[in-house]
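Next up is one chain by itself, shown in structure tokens, the form predicted alone.
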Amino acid sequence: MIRNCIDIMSSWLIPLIIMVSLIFGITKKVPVYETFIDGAKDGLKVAINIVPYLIAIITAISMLRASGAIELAQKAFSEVLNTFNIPVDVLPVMIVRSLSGSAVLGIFSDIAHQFGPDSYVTKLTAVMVGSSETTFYVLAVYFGAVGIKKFRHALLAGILADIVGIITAIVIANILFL
């Protein structure tokens, strides 16, 4: 019953928001179509401005994967990770999560396919994916879109938040799933 109600509400929510926005704009005598076109033009300008930042992030992720740096890090940190009951297969998520959400979802998909949905590795990875942010992507896209070039304090805060998120995910997963 509740699920059906939620399904119905979710299928009507976006059309309802669009209709309310149109009606509100018309009643306030806003040129709705022209305003929409101006917004689309601004969006296109932003998209063009952030392309170099996106290319840099994609290149960095591709280099990490192709160079074997992630596998080397897995071998180097395997004993330390095992000490804290962290499967070595989760390390790529820890490394890539700050760079790209889609890349980490691909890694998560591989882990879930390899170990199964009910395994500790998959559950830990899921908690990690949900408890951290794509810091470098956010800095590149949002700061690049508005032309901010000095973001060292935001970078430090983002990396610290990612580290806290990863540590918290490990603690929570150990409490809930072991």
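Each form is matched to the other, and the largest set of C-alpha atoms that superpose within 1.5 Å is called the rigid core. Positions refer to the first chain, counted from 1. Small disclaimer: the values here were computed from a predicted structure and weren't measured. Compared with the form predicted together with the partner chain:
- Once both forms are overlaid on the rigid core, the distance between the two CA positions of Thr125 between these two forms is under 2 angstroms.
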Second form
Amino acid sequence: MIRNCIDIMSSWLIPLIIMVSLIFGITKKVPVYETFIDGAKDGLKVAINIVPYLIAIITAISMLRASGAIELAQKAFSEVLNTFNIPVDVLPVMIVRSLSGSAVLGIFSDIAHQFGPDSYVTKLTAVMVGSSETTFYVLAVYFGAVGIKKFRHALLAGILADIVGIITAIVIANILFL
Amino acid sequence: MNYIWFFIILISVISAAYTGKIDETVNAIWIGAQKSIEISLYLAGIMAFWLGIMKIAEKSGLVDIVAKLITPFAKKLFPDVPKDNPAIGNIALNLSANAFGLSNAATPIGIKAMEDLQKINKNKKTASNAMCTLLAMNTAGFQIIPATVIAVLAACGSKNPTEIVLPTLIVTTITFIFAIIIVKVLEKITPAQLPEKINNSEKEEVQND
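What I would like now is the form predicted together with the partner chain, since the data block earlier showed the form predicted alone; can you produce it?
Complete assembly follows, chain above in first position.
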């Protein structure tokens, strides 16, 4: 029931925003077509501003993933993880979830196939992935768009919040699924 | 950010040396660079469309109305932003789009909000407190329904793929609240923003606008 409601709202929100904006614009005598073109031009400029930031972040993250560093970390931390009831296979998810959205989805599908969709590992991973946001990508895109070079406390806040997210995911999964 | 970026690359090269995956790692640079351009191209189209629509919303006064709804809330979170600034309305729209999992809409609107904040920023190269708060709210990834995750679970034949919705919502809400607390605490500790020294860079920014 609730899910259906939210599904319907999710699919209608975009057309709703578009229609309300247009109807509002027309009634307030805004030249909607020309205004749209103006805004779209800005959008293209923003997209170009982002490119160097994206290249810096995405190449570094691809290198990290290709280098086998995550598998090494998995080996090194397996004992610590075991004491906290965390399956070793979840470690890559914990590392990658703040770095790359497509990568974390890949790892998640892999875990779901390997351990079965109703296993504890899969459910824990699902909660961890579902509550994640690619912090580094968001930082690169949002700050890149306006040319901010000094991030100040935004980076640390993002990383700390990610850690909080990981810990709560483990705690909640432990309570509900174990 | 300088250190983190350096550190990611350093770790990559060291572990590549250890695992012998140096060729793969070097290859990943070219693939990554190519992928960045693909993402930017993909973003460019969506961004142009949404910023076009958002400009209409802004000119017609719609953003102001949305802004008024969350003003009491926004005043506390963004004390430095004047309440009639379009940033507040755009932040509200950005957060709601994120909550509904509409990242295609959320990102361009969030960037629009960032641009509004940049206009009232004293130092154009350094993030203002308001900018850091907006980012923390976005990186926390608040979402009501994790649609992609449910899709993967369903595709793998889960008995009850929506079982994870509530736990995810709990986690994401807690994270979101903590993100705001963390960013507000860090704001007090971090050295204040320095005013801009060189005028040249400011001129450059104005031209870009």
